[in-house]
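The data below hold one chain only, encoded as structure tokens and taken in the form predicted on its own.
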Amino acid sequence: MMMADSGSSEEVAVIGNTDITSTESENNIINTMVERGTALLKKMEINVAEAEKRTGKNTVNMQETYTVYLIETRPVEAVPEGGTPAAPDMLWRRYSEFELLRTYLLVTYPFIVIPPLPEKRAEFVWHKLSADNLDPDFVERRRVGLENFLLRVASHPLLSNDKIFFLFLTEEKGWRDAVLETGFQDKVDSRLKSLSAMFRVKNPDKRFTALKQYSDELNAVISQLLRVRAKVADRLYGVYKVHGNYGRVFSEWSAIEKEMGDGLQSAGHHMDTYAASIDDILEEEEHYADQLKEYLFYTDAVRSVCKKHELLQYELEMVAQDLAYKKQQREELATGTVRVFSLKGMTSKLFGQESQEQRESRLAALEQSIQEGEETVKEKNAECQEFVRTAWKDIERFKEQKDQDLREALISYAIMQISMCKKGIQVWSNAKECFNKM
């Protein structure tokens, strides 16, 4: 597995106390790799406080139901003892506006692994869970995911200083016009252009080739983990419902037994309580699954960086190839020899050689074109090197973040599973005591 490749090989994750409180469990649900030291988070608290379902007309004048999310921002300032904190600034955003913000960030910062948005529709869910994108539980998990997205961006040393991102948090009305005025949509690379670069680049950077493979393997591992987790959830649900059946049987049995009635009823009560807890447990599991899904979607962001590098490399190779062709033309023109079959060679044989003045004029034009080509190659080379430098720095930051987040999420998930098993043992221990007293 490639989920902790950049961490020390000597680190060992030790599971300690497995009896966690509900507050501790809730805290574990939120990813912890948020760099509070960034300038924005030193000045501002950011929350997605609630979600609200609304009905209105869309762009084609048809009625639709959608969800909006309340973003609250509050200045970080010392509150005197006994005082009250400043009221937060509030605005509502649709999911599509979050998508527009992320697209802008992808285009503007192609060398950064842009944090992903939570899923628009539920994937990798166990069969008892609703896949409806308006389901209250799903909307709540998406609210948590959108808040996490904003905190990820706000904690990034470069993205946190973006003016458009700040306007997204503070300006409800004029933000969309401001982001469109940046002209970022004109800079979006077409899919055809990206595919052409991917298949035609001659000298791909081995580091980015390895990074793309790393991303594919990470995606495969997390996808498999989520599929297994969904199957386990289905089986776990069945186990808990079997306990519910035990509870019903013991309760009904107690009604017809005089001496054993109290013991059977108590045992049935323990089974019913245990069975009723499954919904809350699986809902908590979904939050851990959402943490894994975030990194499943992160793999697309890593691939996006690789594609942009391929495009830059392809453009560099094209201008270098064009420069080499022009230098060959200059040499042929200066020496009067043609190395390969060309239309120019054929016309010279058919209509005779061009005059000395024409040749000198063409040589001068070629010299000018070669100088411009050399400058273009130099600029493209510098652009490519700068992209590699900045992208690799952010890749290392991402890997460190990923290792810490996934390690904590998986340990917390294991702790929750151990805690559930302890509760199951306790239920049967209590039932045994009830049976012994009969």
Given for the second form:
Amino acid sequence: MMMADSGSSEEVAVIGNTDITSTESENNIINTMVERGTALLKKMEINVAEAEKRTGKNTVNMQETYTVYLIETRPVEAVPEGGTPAAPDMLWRRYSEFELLRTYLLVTYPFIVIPPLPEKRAEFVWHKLSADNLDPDFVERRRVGLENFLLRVASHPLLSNDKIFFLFLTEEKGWRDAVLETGFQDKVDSRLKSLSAMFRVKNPDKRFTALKQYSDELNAVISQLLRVRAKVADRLYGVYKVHGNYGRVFSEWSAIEKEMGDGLQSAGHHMDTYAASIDDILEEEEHYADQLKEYLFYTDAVRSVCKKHELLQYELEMVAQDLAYKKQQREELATGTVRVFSLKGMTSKLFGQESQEQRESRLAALEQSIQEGEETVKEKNAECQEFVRTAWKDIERFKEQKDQDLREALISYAIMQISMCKKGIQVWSNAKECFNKM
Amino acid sequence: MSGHAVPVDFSGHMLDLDEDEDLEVFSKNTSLADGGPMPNSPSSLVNQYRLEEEEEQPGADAKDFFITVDNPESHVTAIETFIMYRVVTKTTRSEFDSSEYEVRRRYQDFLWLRGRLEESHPTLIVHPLPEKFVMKGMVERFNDGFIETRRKALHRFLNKISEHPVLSYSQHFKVFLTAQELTSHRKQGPGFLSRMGETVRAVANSVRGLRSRPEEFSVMQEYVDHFSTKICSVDKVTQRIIKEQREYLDELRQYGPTYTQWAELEEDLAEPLKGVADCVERCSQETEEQIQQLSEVLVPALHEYVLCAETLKAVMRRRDNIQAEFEAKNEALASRKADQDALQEEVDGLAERVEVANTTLKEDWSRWQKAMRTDLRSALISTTEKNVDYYEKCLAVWESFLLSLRVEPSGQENGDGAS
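Now show me the form predicted in complex with the partner chain, since the one above was the form predicted on its own.
After this comes the whole thing, all chains and molecules, with the earlier chain placed first.
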């Protein structure tokens, strides 16, 4: 199942009509999502078909049980009349490999809101659902979530072209080495660095500040929503199940009644039906909860982008500050004035002025340093600007995707409620008929 | 009331049908015609009953009592505080001097009435009164909800009595509905002492045991025992449903506002989010109404029949006692040589008494069963109707939400699909 993605970059060719206006093009994106898509998706179908339990030795040589997921890829091509579609390529991946892929993407594309993985452990569980990772329902929902993740990446204009991603889908054995070979781990920002960035950025970009705040607030409100939803589900389960007792009692009561017997008995059956119906209803609702969870986890991805920006901004400010300091030093050295206290200044006062030669060599070194510094600042500035440009583009794409997906999720939630109401009407109308016959 | 001295053995009163005003008039139709009391022999009583059964079609035209219980008011005296209810009676019965009466009665007065009715008709099924006090939960006696529940039950009680072909002609009933001051009437007549006598005899008889209960009454006993258990279960299940619904409602009340909170963070999404919040809010209101229906219609109806089951058990016990008494005296007759004639007369009287008791019970039993079926069916149907209504209303709410987003309920988006 592919979630809606309205993303497209200018590089993707428009199918068919090439002389349409930009607004029409925009509408086309929304209407013909499947036709457009990315180059990758045009080539191949991706799905996570199955899950299986495996046992093996882990890194500390102990036996462990884990689940592997079957990734199938199939070339997209027209199937000839009466022919069968080509058999898919298949490989197995476990969750930790998905995690590795995602970490690689996070590091390699820090300006992109990287799609999240489904949760590692079941959270926001209402009582009947199992929180056990090996529970088949949980595994099934995770399978769907992993497929979703792959499709999200595959439909992203930039991420879909990534070589490592492609290998993840096609190269079972050699993939791990390939990832590690990219050396992406060296690019991981140290925790310390990013922490310090938080407190020292002097001129934060207001848009990113606002975005970070939004993302934090969204995270809080979706968490709250998921928590309350689980409680509501729990309570509703209780209401429906208690009606099952009516089924039992009416049946027993019908045994002692003459005229009322049949009516009571059949009404009792409807009560049993009512009580049983909640299981399917709530299972469907889990799907809605998963859609919300995806966006809950997306807020972490957004937060990452904001933090990366902060870090870059911080680094830029640091090198700019460093350059400014060096320039000041040059000025002092050139004019002979000591504006800023320095040890060198003090020592030269105490131990005598340095020679002209010494001064000139120092000046030259400083000039060199300043030149390098200016280069660094220019680079860093460019890096920052490029980051802001590409990040903001992806954020706009993400916002549109989010609004569309969540709107659809709310609609499907309403449809679920309607279906539940219809079932209720059916059951209680039937029960009424039975009581009428009493 | 009758002015007699009260003998301990009140069974004599049962025989003196002339003096027992409760059995004065039997058939409402014939009494309306000539206004006088009918002959009082048991067999004619039985015949009257049969007449009643055949024409039992309680329509509006057959109803000759319109009784309401309302207007609870608190009365404070030096010793106690209690509630007085207004009882308004409109009747076309000729035994009543006027066609309209208004009196004030307290719960104790109702208890008195019922006690007298049961005494006079030990094997008739007298509708139960609401309980003296609520056992579970710290419900104060003067809590509005409690008073209202009790008022409704008292209202039903009087109406049930007024619909009964025998009990509605009871002198005690008439006094209850008409006398401005009931206390003087309450002090007269067989009361505490006779009830004591009955209890003592009941214990004695249960010790001796019954020779052989007629088959039909054994069947009845078995039914009563089962019915009692089942109706209690249905009552309990219903109370549990209410509890679960209330907890569900509490959570719903947190759920809706969370969507509103979220809407405040969003732009394009704000509309659908607010829409969902709205839907949840309205469904909460419907849930509240659903709970109300259960509490105010189904639970009282079920509860009444829980109490009825206890009444039935008591009636069966009393019938058994009447039979046991007869059997005891009969045995004594067989063994004693002296006083044969006097004993014989007594035994004959007791035998008739058994006959009357059994017949009245049988008749009233089938009447009760019909009433039970009608009452419970009506309450259950009302509940199912409310539930259908609940789901219909919620359905409409969610459908209009979808329409507001220009979405077909099947999930297709209307128009260009632009949000």
